[in-house]
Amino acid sequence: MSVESVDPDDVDAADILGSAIERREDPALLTGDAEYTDDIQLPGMTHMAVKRSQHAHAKIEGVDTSAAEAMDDVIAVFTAEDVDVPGNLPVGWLLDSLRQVDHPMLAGERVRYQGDATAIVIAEERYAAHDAVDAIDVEYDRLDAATSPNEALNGAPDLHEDAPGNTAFEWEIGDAERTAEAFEEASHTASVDLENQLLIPNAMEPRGAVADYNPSTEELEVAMTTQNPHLHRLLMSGVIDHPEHKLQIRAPDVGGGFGSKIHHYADEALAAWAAKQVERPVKWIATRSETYLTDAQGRGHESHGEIAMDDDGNIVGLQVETEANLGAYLSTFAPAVPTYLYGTLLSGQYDIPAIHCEVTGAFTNVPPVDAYRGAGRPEASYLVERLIHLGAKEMEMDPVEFRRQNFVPDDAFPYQTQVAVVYDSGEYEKTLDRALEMVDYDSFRERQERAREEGKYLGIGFSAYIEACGLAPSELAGQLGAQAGLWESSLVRFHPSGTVTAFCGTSGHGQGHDTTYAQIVANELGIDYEDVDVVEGDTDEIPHGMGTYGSRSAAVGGSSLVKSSQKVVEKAKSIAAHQLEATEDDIEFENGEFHISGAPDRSLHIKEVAQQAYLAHDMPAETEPGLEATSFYDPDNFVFPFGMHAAVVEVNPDTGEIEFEQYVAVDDVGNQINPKIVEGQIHGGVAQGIGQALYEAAEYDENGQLLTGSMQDYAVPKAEHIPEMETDSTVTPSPHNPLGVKGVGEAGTIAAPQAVVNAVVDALEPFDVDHIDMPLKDEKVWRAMRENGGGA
């Protein structure tokens, strides 16, 4: 069922949109021609290393840098006392109850997580800088630490004076009174207490920056691993007090992000600030150990959820209480993740008449917690689908039929949920039916029963997920607390020879934008795909932009390119009409040709028009030369991809080992620009979701020391751990953008965890095991069976 890729030369220009053409960015990535941040070498370049706290919580009694300053090749050593700029990292999403706290680039009085920065060294060589960091002596007065939100909210020492009780915010959504009434009147209820564990991002390329300052012009250029260059320029300009228009942020090739390169960290700002201090280029590249200590982590929820049903198995209410781990400081978009990106998705694919959710954000002694692939939506989908599984069990109904009975019906769209959002379009039974067909569900239950008689424990788990992508419109985002617009900009420029450069404010880092954006523009302009070049990720090249995250690029950035392309066609049409001596109403545009209605032999290709636009010898009155257009596209609403994933597993009763028998994914991401790239995104997302379900967790001891600080301890799944995936799709276009797309980058990550956990719990039904927290390691599964009389 794998999608076969095709050579773009074998695809007609009219069919380029929707074709599974090969990714044009791959040859450079595979042959080593790509330029990553660490590949950048500048004349006179210096290197920065960061002194980090070994304690999770401590007062700083003193910092002695004398030994480091005396070492060979050391150019400068800086501590918090040397910082002469605001140096406080801002938060980009506000809530009414949010308690904002200082987040300094360098800690001067107190460290609040293992890895907090206390000093930096600038040296001639990278290893000299790290050796000098080791020579810095910091005297600490250690304090008690708390790494879980429940622990932090219940008696742990305060991390910040401005946040008593470590409470960052208290937030709610839904109707509390109506939901309470629904539960009082319900015939049946089911509940679960679960943890959605902290995860550490593992992009192939660690974070890094190369900053180069020209004191003569005051121009500061920063090449860095970023998912959103313009946002980083805005935030960094304030942190280091440098004029925004004299600060260039450029993203070279970026080796993955998964959300971890959205946020504004201290390290990149320190490199930029230090370049101004030493007036030489400064490079900082995180070691893998530093990324484990300092990259913003994801998830970190501790939740209690309940679901209520009537006698007929109809869901009548759902209520949730969540304590969310925010880490030591507020990261860039941290307040939005466990609130508006979480609580608004708690209706899932279901028609639930009453929902209420309360979230308490907690400061803890772990790194700042922020968006990680999915960001709030995996947490919501996991909780809802675990409750659906338990609700079906309570009703003694098949989990498939329980879902089907409670789905939002096809004719209910646009569907207003009880948690604020309006779903755009959906046909949920189609993805369910296709998944059932792929796993041969009709025969599975019989096979499961026979296997149990033989001492084998098979289980099947379903995940009817939904997500929200392309957060919009900006006015709504602002009302919810966003401190930035969430539109996207683009510029489409014809060159006189007829080739095109398309600029977009998104910033790809592995998604395949060069390919898909070229498909979009070629389709709109009716020109060859190879004639379109795509530029992203440079604040000096792009008018403006909001970056790539939240599966927004195709829905928002791609739609912006459509708008710009259509403006180009409109101007070209005017020029063509003038040169063909016809009115614009008489001109038709098809496959790149302008021709007079009824006279197809009287035509001009858009490339010929482009040449005429730059010659400007014979233009319509009051028409400017040139052929290009800019758009700022602000969508009317989110888009809502959905799908059904199913996992079939066998659990070894003697060891707790889980073995996949089958994994199927049926996704509906709206229209597909490139099905091969869609398939790749699904595969990658599912692998990440299975990693959370079975292997990954950031674990800390009672002092806040990270116990999983390397890949030896933090189990990123390898190829051998990921099952063969069978994928298929349905198509329900979104009515909210001109492409009809919905977003796919996070779908697999959102869907997979609950499919796996539901499958394992289904396999363990004879042992009356209702729930096991992720990751489902063998020993944990074995103990769950043993506690209920099973296992060897």
The other form holds:
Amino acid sequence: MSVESVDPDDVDAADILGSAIERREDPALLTGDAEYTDDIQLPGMTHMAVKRSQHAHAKIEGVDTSAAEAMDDVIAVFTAEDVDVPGNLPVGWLLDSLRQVDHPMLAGERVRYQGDATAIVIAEERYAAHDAVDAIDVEYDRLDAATSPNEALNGAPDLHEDAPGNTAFEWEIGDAERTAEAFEEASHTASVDLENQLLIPNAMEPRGAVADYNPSTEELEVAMTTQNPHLHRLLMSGVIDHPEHKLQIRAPDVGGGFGSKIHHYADEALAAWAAKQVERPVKWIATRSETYLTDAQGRGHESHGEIAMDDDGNIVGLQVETEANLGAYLSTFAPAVPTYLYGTLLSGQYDIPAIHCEVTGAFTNVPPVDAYRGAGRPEASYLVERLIHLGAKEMEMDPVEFRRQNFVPDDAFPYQTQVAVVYDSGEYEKTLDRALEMVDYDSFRERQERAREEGKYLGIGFSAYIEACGLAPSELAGQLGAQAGLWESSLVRFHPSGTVTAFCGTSGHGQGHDTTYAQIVANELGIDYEDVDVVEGDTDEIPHGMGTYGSRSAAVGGSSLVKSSQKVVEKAKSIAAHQLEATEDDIEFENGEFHISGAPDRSLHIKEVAQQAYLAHDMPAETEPGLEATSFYDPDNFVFPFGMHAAVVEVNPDTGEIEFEQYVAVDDVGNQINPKIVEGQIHGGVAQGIGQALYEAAEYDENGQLLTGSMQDYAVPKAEHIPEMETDSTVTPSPHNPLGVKGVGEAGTIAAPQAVVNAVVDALEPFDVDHIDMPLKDEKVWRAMRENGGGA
Amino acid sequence: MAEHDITLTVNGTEHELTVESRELLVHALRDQLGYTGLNVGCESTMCGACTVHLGGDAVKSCTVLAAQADGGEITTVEGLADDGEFHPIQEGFQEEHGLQCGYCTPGMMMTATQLLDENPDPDDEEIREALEGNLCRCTGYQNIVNAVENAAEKMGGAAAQGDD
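Alternate state requested, the form predicted together with its partner chain (shown: the form predicted alone):
Let us now look at the entire complex, which starts with that chain.
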């Protein structure tokens, strides 16, 4: 079912939207012509390195920089004492109960996680900067550390005076009373205690920044690894007290983000601030060890979940208590992730009449935890789908039939859940049926039974996931505490010769926006795909923008491009009508051509209109010359992609080793602009989900020292760890945007963990194993099989 | 810190440069000579983003000292295309959507070309095994494996024509 890519030259202009054309981004990336942040060299450029705490929690008694300052090639050394700007990293999402705490870009009194920055060095070259950092002597008085939320909330030393008991917030959603009643009346319940472990993002390109300050003009240009240049401009402008209009943030090619490059970190702000201090360009590029210590991590939930059913196997209630790890400080969007991005997805694909969820956010001695690849939604989907598996077992029902019986039915959309959101559209049984066909479920149980008789343990696991993308509208986000709007802007500009540049406020970093956006704009304007250029990621070029995260680019950015294109067509139509001596009502627009209804020979192509608009010799009255339009598009609602993934595994009873027999992904992401790109993103997401299920975890010792601090210790999956995936899709367009698209970037990540864990638990059914926490390392699985007396 | 005058021949061009004893080949190539196609992902030989050919072998240039490579013949991703014509491995990656952010791609292609030199017709498992030192976070590897198979077919086709 693999999608075949096609050459854009072989596609008719009218079919460009929806075609699996090859990406136009690729030639530069394939030849070494791409420009990542570390590729930038500026005349007079200096290098910055950061002194980082080796302790997870300690008071700073003193910082001695004298030896570093005396070294050759060292230009300057700065500590917290030198910071003469606010230097306090803000949090961008406020909850009613949130306790805000200071987050200095250089720690002066206390370090709160291993990797917290205490000083920076600016030197003539990279190696000298790192040498000098090693020569800085920081004296510490160590304090006890807590890295799990449960530990932090129950008697660990306070990290912040303003947050007693390490409680960052207490938050709830749903109806507690109604849910308690549902559980009282229910005839069956099932429950699980689980951990959704901390993950380290590991974008292949480490974070970095190159800052260049011009003292004469006061212009500060920062090229950096960012998913959202305008937001970084706004936040950095406050942190380093530099006027927003004289700060340019530019994203060169960015080597993956997965959320980790959304957030505003100390390091990039320090590079920008230092460039002003030394009045020379400053480059800071994280080493991989630094990314392990400082990139915002993901997940980190400890949860108790319960599900209640009536006698007929109908789900009547769901309740959840979660302790969420926020790390040492509040990162940019941190408070939103375990609350609005998590609690609102707890209905899954199911019609559940009563839900209640309580979340406590905890400060701990790990790096800040924030949005990572799915952000809240994987945690919700994992918990729901584990409970569904256990609920089916409690009811002695087939897990597929249990799901089918409880799905939100096709005729119930738009569907109001009990946790605030309204699902746009969905046909859940369609993806389920297709997945069942692909795994040949009809014969599986029999095959599983036969295998068991031979001492082989096969299991199948399902994941009926749902995701919320394109968070919106801005008014709602504001009511929920967001300190930013969630619209997207774009500008579509015709040039006099008839080619077009489309500017969009999103900022791609591997998603193929140049290709998909050109497909959208070419389709709307009826011009050749090759005639559309796409520009993103530069605050000096783009009207404004919110960036790329949360799978919002197609649904919000793409829709904005549609709106801008439609405005361009509207203006062009009035010019065409004027020049064709007709009324606008008589003009039809088709495949780039304006013609008079019933007189197709009297026509003007939109490219000719563009030329006329710039000549401005013969325009309708009151019409400005030029042909371009901007839109700030604020969607009416989220979009809700969904799908069914299924994993078939075999567990080796002697070693606990898990082998994939099959992995099937059937996704519905609405209309697809470029099916090849959609398929590629599903693959990548599933690989991350399998990584979480089987291999990945940020692990700390009792002192808060990171035990998985390099690629030797943290298992980023390799090619041999990831099975061949079989993908297919159904299409249920979203009614909430003009493209009918939903969102795909995180779908696989959200779907895969529970498919794998459910499959392993299904395989271990004869051993009476209900749950194993991720990652399912061989030894953990082996032990689980033996805990119940050896089982089968 | 001791310094060394060395010669590196990169993609057929000879360069004379001075390096510190500890300077890594990846930094000499990128920062001194401007071959920024290869990327630094981990500095520990694990991710493979900095893979180049040195004397015909694929090596991780983040764990080779520049001084060790003195006199060496190096091919980087910039040297894969021939007079603007893509190498079959580049075509394979383009056609099979074998990349997303592209950061690991140069290293992937350098490893893959060595594999294809040694084994012109590798199966799926052999490709996955050969790529165990090159990490990708975007693609899930499936289309990378397809890209290598695609290139193998193309190169096999070229060899067959040459035999006629």
